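Only one chain is shown below, in structure tokens, and it's the form predicted alone.
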Amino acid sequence: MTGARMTLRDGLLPAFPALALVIFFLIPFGIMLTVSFFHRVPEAFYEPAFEFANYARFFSPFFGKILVFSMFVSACAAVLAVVIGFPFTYFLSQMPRRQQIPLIVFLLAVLSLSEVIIGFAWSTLLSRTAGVSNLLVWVGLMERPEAFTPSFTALLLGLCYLGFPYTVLVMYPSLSRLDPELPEAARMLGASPMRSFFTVIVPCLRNTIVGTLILVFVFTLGAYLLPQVLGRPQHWTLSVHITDQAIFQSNLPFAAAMAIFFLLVSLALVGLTLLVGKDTETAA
């Protein structure tokens, strides 16, 4: 009897799982699947059918000026997150235990923020009446207080702080466990600390780089709301032009088939962070 109920639970365990999976990942992409090939009806909403209309509006200008703008934006915020971010992690895995926990902590809490905090601070930090350039101007760097948003460079600070606490987190792991021997055989050798830190450290961890990149371009490609506050209609992404197709134009099949797109490129990126972390291991 008892060998039958470990039997009974060792099946139930993989189940649940897999029904959680089916039911808050295959249905609803099932549905989503399904109406990106519906047909618009401009006086309804739209009507079932089974034509690629919306799909063929990816070769578009249009969706094409989105896509691009939408991976600049995200790969610069990548590529400023892990600049900032690399330096400021190996500092604080040098760092003694004691001091390094306030500033993980701090790290966490501020992951704890929702993207409309984060919006609407910037938005304040950066206006004319409350904002930074008000102690510019105190300080004598400018003449008047001027509002620094709307703007792309605004948008652009405001994706780097929100990803900037991942790259950290997601970078600690591996630098904590970096050998301290080799910065310091190098700087025996005569290599400068600066030089040590480009030649030594940073080629070693070179696949933890280019997966932190990948996983904070596909976090950041999906920001919604910085977008709106921080940028100009121009500067609105993809996942922004999505919820206004279908909620604003009422076109929902070509918001459906835009969604299934950029589904299938963030699976696809999070595929290859998983390539290059199992490279890492296997070079390990």
Given for the second form:
Amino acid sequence: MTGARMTLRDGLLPAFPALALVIFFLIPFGIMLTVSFFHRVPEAFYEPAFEFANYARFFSPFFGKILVFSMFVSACAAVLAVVIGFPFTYFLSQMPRRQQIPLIVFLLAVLSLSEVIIGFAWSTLLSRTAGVSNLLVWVGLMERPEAFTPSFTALLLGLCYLGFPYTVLVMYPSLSRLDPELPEAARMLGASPMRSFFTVIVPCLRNTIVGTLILVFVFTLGAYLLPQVLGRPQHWTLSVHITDQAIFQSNLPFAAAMAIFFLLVSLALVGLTLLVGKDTETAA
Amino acid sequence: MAGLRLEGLTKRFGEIAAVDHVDLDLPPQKLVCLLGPSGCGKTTLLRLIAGLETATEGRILLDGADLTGVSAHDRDFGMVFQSLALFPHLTVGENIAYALKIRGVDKATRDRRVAELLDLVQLPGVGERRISQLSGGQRQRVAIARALAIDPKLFLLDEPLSALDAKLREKMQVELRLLQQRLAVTTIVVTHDQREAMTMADIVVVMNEGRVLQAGPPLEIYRNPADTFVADFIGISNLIPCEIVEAGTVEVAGHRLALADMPSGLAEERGAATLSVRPEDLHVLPVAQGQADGLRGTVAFIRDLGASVEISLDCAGQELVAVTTPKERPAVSVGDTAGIEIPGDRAVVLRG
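Form predicted in complex with its partner chain, following the form predicted alone:
To see the whole picture, the full complex is given below, headed by that same chain.
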């Protein structure tokens, strides 16, 4: 009796996450995969079919460029966010605990801002009429107010802002667990604080840094409002085009095909990064 | 050769003085142990010397030169940390060569020096290994080798052996001492283990609550503790309430005892004091052999450890411990009344 109950419980425990995964991820993905092979009916919706037309359409210089640009802008945002976020988090973790908590709470508050609010806030801040350029004019650094948006820089800035709290939250646990005697040991051996930072702290946290890069990269790939709010049409990422196809063009099969392809390419990139990381680790 | 000199060194964290007006002169080429209970300020004192903390007040002078304002990374000291702090992303060899690389030493010289140091700590041929592949004892040796790579002016160790098991720790104490004597490097070891300090040190500095209570050769401190804290902390001591009746004579439980000498500060004092007697100096005798009017106690417990015998006695409500050898074990058993002899030349009278 108890034996039977044990097996039931033993079977149910792993079944729960498996079931959740199937219901919430595998089935929707299956539907999307199926739809990506469907035939689009112009002026209507779509009809079941099995054709590669949607994928074929994707392999054009136009969408190829968009794909490359999307990857590029997200990679830039990830690198920038980590380059700023890593020293930030390091100094944060060195502060007295009492001072750390309000800063972390503040960062969590930033997380609660949606992409929409972040996008429009930056577009106002970078605008000609109400933006920071007015401040620069007042200080005397600029001659007349200027709009910094829409532009590539504005988009990158927005994406960095979106990803930054995540870099801090992901790196904080590892950085606060770092043995404080490690940088001290480096200093006793003659390394200046700067040198100890780059030769000890950064290499010790290499895995955390790579992990954070991947996270912010993947996270910003999905941003579809910021490119429209802060960028010009040529800065629209694949996410924007997927939204455009799915919602405004009513071309769900093509949107699904793009999404699938995007997913595969991102997965491949992440896998490649991990593989490269593993190689250097065993080689070192 | 002036060695290390600390003048009025103080470190306050808010209201608390972790190190409180420490004045010390430490001779060169000696091994000094900073000894005290946890929180006594010994680690803070070491970190002040290392330059990892900035003193609130006072000066540190090395061979006459003031170290105030010299950064930790410019002091050319070697330090072994409590956690060892070996760099996990570097090999053993790269760890040891780290300080040399910073100083721009070329690769061939570095490799030669790493091999030399690995021989010195008896770990030849592990230079290519990762830190994670080493045992605790091996890591210990690598940390020592790394700190010695540049021939440091001062060799500092913060509880270096605390992570090792008891047997290995005893072995490493001897090895570390022999290594220090061979290299004749001025060394400061922080420890809370009085046995470790007695094993290794030329000079023991006993600290409590940020202050230095006594500094001197280990045996000197053992024989003549400066106060009851030192007497209690270094080894085991019987601290017996007594009364100073005249210079050189105290009264213990109604019995007069003549002391060989009196600490100079107490020569003029009369009244309540404490007598410190080491267990091996306390003699227990069957009543028949003792003086008729001598001190008496009841045997409460006998712990026969084979190599030594510990006799616990109750002497007028005061618990006393005597240690003797199995050969000299007195013919007494639990519950007996026994005579207690305190040799006047081995007892130290202390204030309080």
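Positions refer to the first chain, counted from 1. All values reported here derive from a predicted model rather than from experimental measurement. If you superpose the two forms and keep the largest set of C-alpha atoms that fall within 1.5 Å, you have the rigid core.
With the core held fixed, F248 shows a CA shift of 2 Å or greater between the two forms.
After superposing the rigid core, the C-alpha of I27 moves by 2 Å or more between the two forms.
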